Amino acid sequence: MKAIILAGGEATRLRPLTHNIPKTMVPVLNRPFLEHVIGYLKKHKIVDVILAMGQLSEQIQDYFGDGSEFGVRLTYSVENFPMGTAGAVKIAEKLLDESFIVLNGDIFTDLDLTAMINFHRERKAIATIALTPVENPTTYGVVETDGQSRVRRFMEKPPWDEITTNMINAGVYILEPDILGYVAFNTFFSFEHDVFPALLEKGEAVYGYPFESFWIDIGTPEKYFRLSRDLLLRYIGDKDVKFEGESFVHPSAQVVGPAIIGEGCFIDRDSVIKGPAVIGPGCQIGQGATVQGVVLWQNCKVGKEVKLRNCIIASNCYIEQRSEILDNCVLGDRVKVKEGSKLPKGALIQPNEVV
């Protein structure tokens, strides 16, 4: 079976970190998170994969290759404009003959695929899509099935006076080829309002799988945080701290655990890191920095003394002697912080700024 991940898209509510990269290369535990997807569905015996991207398509293609490294078999499939969905599914209509899976690239899940494959073959489903409930269903769009899992209706980010389930469409489809005689070519079309509606009107078997094991998009500069906290913690463990490559840390330095250190690092005297806390390749603490809470990406250089805590900042930024950058502030890339600077906390500065 063949997997096709939505890479493409819009990233305007993960600014200022997808300014100049594509969303699914946005650094999670120090690798593209489009690597972790990839990783997910190896571990499923799904090795045929296909990228529908758009814009800064070229980075993706430059890191994966052919796929052969990440133990898969990589296709593109490349949009000139955005086509929804649906629609960028439907450029790649020719190589689909069989059940394939549609994934969007912007969740990342535990959600069992081979157990809900199976689900999908058993109700001789066109369409079966992932379901997972959430605290609140009005940002959402929300999935109603009957006692037997049968899709019965869509509710697009409904008000709480008309909610009867707190399950959502989770971004994990299983579909028939036959679905994409419901999308014109060349035209923009959504899975979800314009398809998988119309499947319903033609009284189609559309079912929803649901499951309630971790499931978070990274549509958000914060529930990307919350994920690589999360995932911190699983692979590293509560207090483990693991170093991937040679790097400099001075005898009178701290690094406390959880926390992941990139290749390359220079940690200077008495500069302290507290775990959770992902340093990327390249990176600078200065002597006496405090770095706590921290998702760093690569090449950054903080000076001395400098106070980091619950921040994103992205690559080749700056961070001069003194300042201070506290909870939920997040840097684009290449963004200067002049000497004693005191961000506000939840500031968003944008690529190449100084402040």
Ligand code: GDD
Contents of the next structure:
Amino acid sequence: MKAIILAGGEATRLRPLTHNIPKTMVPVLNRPFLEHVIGYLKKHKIVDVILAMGQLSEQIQDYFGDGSEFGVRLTYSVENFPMGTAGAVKIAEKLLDESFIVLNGDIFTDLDLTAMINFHRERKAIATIALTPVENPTTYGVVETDGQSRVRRFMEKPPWDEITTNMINAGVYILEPDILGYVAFNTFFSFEHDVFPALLEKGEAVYGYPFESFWIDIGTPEKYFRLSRDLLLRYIGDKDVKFEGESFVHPSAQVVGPAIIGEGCFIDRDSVIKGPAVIGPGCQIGQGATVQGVVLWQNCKVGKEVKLRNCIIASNCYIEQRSEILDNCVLGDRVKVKEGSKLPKGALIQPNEVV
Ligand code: GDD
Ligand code: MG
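Moving on from the form predicted on its own, kindly provide the form predicted in complex with the ligand as a structure.
Entire complex below, previous chain first.
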């Protein structure tokens, strides 16, 4: 079965991390997020993958090529302007002649795809939507089903007073090609707002497939941070430290896992790195700096005696000595934090700012 990954659209809620970089290319454990998604499909023996992309698609193509390095066959479908989730699939229609999988490109899950495909076939559904429980359904597609798992209602981001279930659209669908008859060509069209409601109106066989296994989306910096931490704990032992290549670590420096240190880092004397921590390639951690619970992208320079805790710092940032960046701060690319600055908790700093 083929899968199509939705890797376009806007990424406003993940700012300031998505400046000049598509949401799916945001590094998670020092790899583009999309590499984890492709790895998931491959693990489930799905190796024919179409990437539906918009702006900045060259970055994706340059990195993944024909997919062979990642064990899959990739085909690219590029939109001139955002076509919406369904419009993007419509463009790739000629590549889809049998049942296929659609995956939002900003989710990570352990959902058992084979079991979901069997469920879809047994019910002869035109569409099966994976469903996962969440605490706050208002920022998702809320899906009501009946006792037979047939979908009764699909409401995209409804207000609290319209919510009748905590089961939401997990962003994984098994679809029949017939569904594309419901999508206009070359027009902005969304599964969530247009196609699913139209199918239900027509009484088509739309099913919900509830599952309990791990699921998260990286729609906001907070969720991105949570995913990094969860995957780190999953791939790296509780206290392990993984060096991805050669780095210099001064003998007096302390590195406590779980942590991943990218290639070519320089970790100076008396500095402390405490997990969970992901340090990108080419980072410098200055003398006496303490770095705990951080995600640092590549080529960041952290000065002497800096304190970093529970924050995300994108590429090429320069954190001058004795400054402090604490809980839930998020810095975009090439931010400069001046000597001795103390950023307020939760600060979101846009790319290229000096603070
Ligand atoms: N190619 C392409 N073109 N992809 C798009 C477009 C587009 O015009 N618009 C959105 N996408 C991709 C995004 O990159 C993302 O991977 C996916 O489609 C979903 O879009 P988001 O913008 O992330 O939507 P959302 O997170 O608000 O809501 C969606 O995901 C939730 C689960 O995380 C909906 O599908 C909800 O119903 C769902 O609950
Ligand atoms: Mg999303």
